[in-house]
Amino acid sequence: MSIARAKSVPAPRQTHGAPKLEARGITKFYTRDGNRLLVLQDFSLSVAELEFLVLLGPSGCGKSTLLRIIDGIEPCDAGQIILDGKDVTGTTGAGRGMVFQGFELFPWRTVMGNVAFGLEVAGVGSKERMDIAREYVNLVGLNGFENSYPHELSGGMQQRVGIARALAINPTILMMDEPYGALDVQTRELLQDELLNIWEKQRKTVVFVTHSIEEALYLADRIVVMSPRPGRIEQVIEVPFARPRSDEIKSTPEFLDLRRDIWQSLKKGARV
């Protein structure tokens, strides 16, 4: 089955009006061993209101960073990130919240403290920043683990940690930079449900990066699959699995069918 015939499955969420993200003509270049390596060229994307949308693509093609020069805290070479209609390239902050891949929890903070951390940074008051941390602890489900460090909490709920500090500021776009890459495959795949439950609360457009082809027709309503560096945008697929989503789906024929063809498209271009 092709991918054009896979949208005869039941639509995902719609979203309507102007971008909520755009890249403009994103261009980044890395300097190694005296060397310039081109990352990214003329790199343009746009991120509706709600959506969820998901970067895939080899190792090396630049998803991460564009993430983070959405995020501000990588500079580029040329372009633009406009945000609701603001020009925010080169700033942090303004509505952005990110999660890493390796966690980046203060090994000095517990889970609370974490978790307020950005609210602290933001001048938040004491009471309010602990009640709106207690309040996002309570919903990744770490309650009863409010004052546990770092060390004492396994990867999945490190990650759990991570999530929660980013909602905790409430920003109206998260970024998530392969938060499940470094956990086993049972863990990944809770929180992959978790995620999907917690987005469904927190309404929030989400821009999210793999280099799993499953972790993005699960999650995604749009996956862009990149090129190899310098990074391009290859294909754009509209993901044609209805919501809320179960596991059911990753055995059907659709799924499987269209794993497959995105799989293909990315051995075209892969490199040894």
Given for the second form:
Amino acid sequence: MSIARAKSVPAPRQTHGAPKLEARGITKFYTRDGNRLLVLQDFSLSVAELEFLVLLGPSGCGKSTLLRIIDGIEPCDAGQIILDGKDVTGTTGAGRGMVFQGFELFPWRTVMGNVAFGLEVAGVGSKERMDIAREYVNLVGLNGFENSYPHELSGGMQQRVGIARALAINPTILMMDEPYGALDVQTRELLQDELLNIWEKQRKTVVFVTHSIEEALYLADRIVVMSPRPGRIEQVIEVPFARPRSDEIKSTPEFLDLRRDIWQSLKKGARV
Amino acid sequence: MMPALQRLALPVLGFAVLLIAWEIAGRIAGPALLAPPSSVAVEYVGLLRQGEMLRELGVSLRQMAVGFIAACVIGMPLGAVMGRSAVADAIFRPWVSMFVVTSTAALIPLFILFLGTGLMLRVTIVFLASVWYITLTTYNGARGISPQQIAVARSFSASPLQIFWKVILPALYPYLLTGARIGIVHAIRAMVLAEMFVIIGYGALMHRSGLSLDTGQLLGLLITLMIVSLFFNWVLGAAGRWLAPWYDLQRVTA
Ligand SMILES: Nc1ncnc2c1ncn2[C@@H]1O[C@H](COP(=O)(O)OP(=O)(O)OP(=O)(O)O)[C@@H](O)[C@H]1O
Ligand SMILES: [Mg+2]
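Given the form predicted on its own above, I would also like to look at the protein as it appears in the form predicted together with its partner chain.
Expanding to the full complex; the earlier chain stays at the top.
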């Protein structure tokens, strides 16, 4: 039944020719205490070049799992990840950068050390990687904190470091796993605007995971609403708002209608 | 938070009360049972002047260092491997759990039979007394390493070797240091214990002053030992804070 529902979803748009990223028939089980937990079943998704795609879904529906599979750090039981037309299933790199749920900075590294991590691992020379890291530290507005340790920073600043760390390797596709989930509303909105600014400047494909309908509508070109576990596509929404967007769109009737619409489809899938 | 003055004054006050109580008790009991601090102080100056105490201490500590360093060299990698590999955990943990609760004193007679009373015995006893604490502390640290942080490294395509050097080792660092700090206290205790059994070195000095009913000297020797233990503990802690400013923020439980 779930497969039939997934198939009823409109074909992904292909405005820029071949899709940048494709997930084809991804199925994922976790085994816990001898029980098999089906997290994703025959999940397919296609992301266009330079698209800002938001995955929206209830807690536990497999959003993080999907991102980790796309990033190549989590194996899947069936299906393929196709990036730029090449099968990259189960491998990392190839232009993928990930911002993790809950920052996940290295506490023993300074801001610079954290941001330079990916370059260091890739063997970029010390001088060059420091220059690049400084550039990204500046981009996310952390100048002056280059030598601070993560525990000396606020949550919002730590998340900026997480974003700079992912951007520093200049990925063509950026995955962001609830980057602002742990932050207060003001900080969250500030960082959303910063992210859109960076995205305008740096032109990247983004796959962004969130719980928040407002955040999804504010950021996305397209929203994929997921059902509760096992995660399936419940609904796909093209977000019509012109860019650059400002706070005002949040009170337009269109915004409110879409919000209600998404809320309904999230509620439909929820088992209370 | 207590005001700074109180934080300083309270321990000093506590110490002073203890000294006064000790002085009174010592004067009543007499020097054969409990020398009062005033006479311990006099004896202590004598011990320092005479030089034997510090000389023996130096020799004993050097031998202790051999056992302790061996314990670090074996215990740290062993604990790390046990914490990261289920197979190694299954093989070694029963042994480590058994040895860690075994009294070192009880092992000494056995090891005298195996090794005689020479250097090897003392080094072995020091090693056995400290290695399990170092192993277990490292083990707990290695088990606690966040899988998420390793995932971050893998996301950046770090090789297993890079993950070891850039994630596992730094994450383990506070535990290595805590293990060493706990280990060295046990090592110093074991050193004296072994020396008292075979009557050599610093332990022999303590043994002799105990037999000669000279509690003043005995207490002086004990105080030196305490200072040495505290000093090493402090040095390792300070080294940690200096080498790793994030260290204080990591709550480490052994
Ligand atoms: N390593 C694991 N072992 C076993 N089960 C897991 C593991 N990781 C995730 N799960 C389970 O898989 C399901 C999906 O997890 P996932 O983290 O992908 O959800 P999510 O959609 O990101 O949720 P949230 O919005 O709360 O972050 C959950 O039920 C979770 O308990
Ligand atoms: Mg998640």
